[in-house]
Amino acid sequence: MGKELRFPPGFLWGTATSSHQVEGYNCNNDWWEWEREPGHIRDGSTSGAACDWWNRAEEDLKTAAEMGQNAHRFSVEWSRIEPQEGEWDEKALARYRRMVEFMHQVGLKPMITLHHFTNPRWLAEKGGWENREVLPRFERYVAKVVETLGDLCDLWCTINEPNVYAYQSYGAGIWPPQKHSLRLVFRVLRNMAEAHTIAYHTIHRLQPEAQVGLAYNMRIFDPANPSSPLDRSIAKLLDYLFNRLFLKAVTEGKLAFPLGQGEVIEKMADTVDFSGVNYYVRDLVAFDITRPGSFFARRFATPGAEKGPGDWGEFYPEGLYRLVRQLTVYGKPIYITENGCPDNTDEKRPRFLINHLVALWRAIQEGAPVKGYFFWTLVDNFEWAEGWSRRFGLIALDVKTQRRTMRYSGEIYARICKANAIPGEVL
């Protein structure tokens, strides 16, 4: 047994969870048909109703709220709100604001994320984010998203992830629209940095007091051999690429190469109110010639070290702990936006939330300014093209009948957001 190890006054505790993940039946985004097409989920599986949210977010957020959390960061449905473009459904409009008072009710802070990888489909059928047009669409949909809810929120997240929807959509072609060019990779991700950028602006403009930042996914490159030059080099720039140019360019303004020629968007620099980071795993990377395809990189996990299933990268706690150190420089508030892990049997989550928590609390004592803390996730929900294959949640799903049940690694939880502490006996 350990010593209590408390977070600071006012911390927030909450989970994250994604529209098209929990709500069921979005059926006018980019994922509902694409899921249909056999081969592109792991297990042959669609969102269908998901977690019922649409009908019960009320349940689950009833129960997150019993748990002891005093947060929830969620996403707000594009192709809901916007079916056809320039038309709006004010009942779906109506229905978040209806969730987002019964957080307040609750006791709840909402976080809310505006895009989180789905499109509507008229939006995929004119180019999606390859095409330039996306950005007053996504000004004009941001505007009546805040309009509407900014008198009940203040804390929002322009784009989830965009490295990984960039990559993952046109790098390695497993997400629609299911492209293969490093071109497009860095022209969708430069097309959602100035999406950001002027979200950020409109955020502002409707909101002043506004807190407004993203949800940018970390992961820890470190070279296998760190005597190994190629190996350092390597791991060097999977870092840049995929953990520095894009945050770059939103603190800087600096459209580095290869996003840009290095030009700088004054209107661009210091548009994060707040460092948001979703961090999960690491990777060890070594040089390797007959890889030019993935910049001449191998990723794996350390030998021995426990994983995640299939490529799921290596649970790495100490890497929490050095990415939040990393940030402090930009001296802005910083949000654990996502942390958790596939686990089927729930064997390992407990295990992997407290360790994590632990490295968090030794950043918070050193001086980094975090102000809370979101696990992914709150229930079971479809993971993307693993389908159901994998679960994160601390609250078990059973697909078929929508029932509930807690897992240990909930209560685990539940503890820690009551004490606002990590209590000694689970150290």
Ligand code: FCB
Contents of the next structure:
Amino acid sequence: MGKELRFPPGFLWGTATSSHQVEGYNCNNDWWEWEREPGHIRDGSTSGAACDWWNRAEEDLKTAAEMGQNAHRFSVEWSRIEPQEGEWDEKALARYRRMVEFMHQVGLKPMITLHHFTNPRWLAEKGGWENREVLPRFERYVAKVVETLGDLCDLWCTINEPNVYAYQSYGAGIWPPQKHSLRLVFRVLRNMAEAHTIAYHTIHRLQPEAQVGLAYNMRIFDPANPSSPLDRSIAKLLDYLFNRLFLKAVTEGKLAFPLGQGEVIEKMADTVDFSGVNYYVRDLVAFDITRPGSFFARRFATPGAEKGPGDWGEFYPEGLYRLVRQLTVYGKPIYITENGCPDNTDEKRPRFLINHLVALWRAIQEGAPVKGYFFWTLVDNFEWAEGWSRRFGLIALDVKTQRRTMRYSGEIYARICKANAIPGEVL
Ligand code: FCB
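Switching conditions: you have the form predicted alone, so give me the form predicted together with beta-D-fucopyranose (FCB).
Time for the whole complex; same chain goes first.
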């Protein structure tokens, strides 16, 4: 047993969710039909009723509050709010208002994400994020959401993980629209950087006091053999492309290669009020001449280290410390907008959680301005192309009956949130 590790007063403790993964029956977006086609979802499942949040979000939010959480990050579903281009569904907007009002009632500070992977079907049919027309469309949607919910929320994430979205959908081609083109990956990323910029200014115009950022996925890429210059270069390249390029754009206002040719984009500089990081894993990287399509990189976990299933990556708590230290240079408040692990039996999750929080605590001790931590996720939910085969919840879900069961990791998290500290007895 160690000595308790205290977090700063007012620290935000929450969980993160996203609309399509929890709401159920999001039949107007680009995932709904796509999920039905054989081969798209690993276990052949569909999102279906998901966690039925459209009807029962309040039950889970109440549980979150009873666990001692004081914040919740969630996303609004563009395809519900604007099911046809230019047509607003006022009932859906009112539903989100009720949800956010309820969060306040039970003491959860909302953080709202405006785009979390899914798109209205009409947008996808018009070229989605490849088409620059997405920019005025996104601007109009963002304005509508902020006009409706702005008095209840001042923490906004414009886009969730643009790097992951662009790569999975346009590079690896395992999410809709299933394309395989690096050129498109960078075009989509560039459109997302511009959409973020427009959203940033739209939100601030409507709500000057808002705090606006992104939830940006960062992985640790370490050279498999640190004394090999080739491994070092490839690890550095992946770090640059995946972790730095987009953030460089929205902080410095320039589209560095291969996002662009170094051109300066009007009003793009300094468009993050906080650094939001989604952190999950580390990859060791070795140079591999046979993999030109993967930037000559072979990625794997440290032999013997704990890792997720398939190519998920290595659990590496120290990575959170390292990333937070790196983000400190931006001089902005930092939120861990997601952190969690796929673990259907909850054998690894309690340790995963504690070890990552210890790493975060250390960074805070050294002065990192971390304001909150959102665990992914509250209740098991629909994990994209992995369907229901990977479980991330502090609470287990029986998808057929919608029955919830608190996991041990959920109990641990509750103790941490209530104490605003990692209690000595769990260390
Ligand atoms: C992140 C996504 C989130 C969820 C977790 C496991 O990359 O933002 O929706 O799928 O991974």
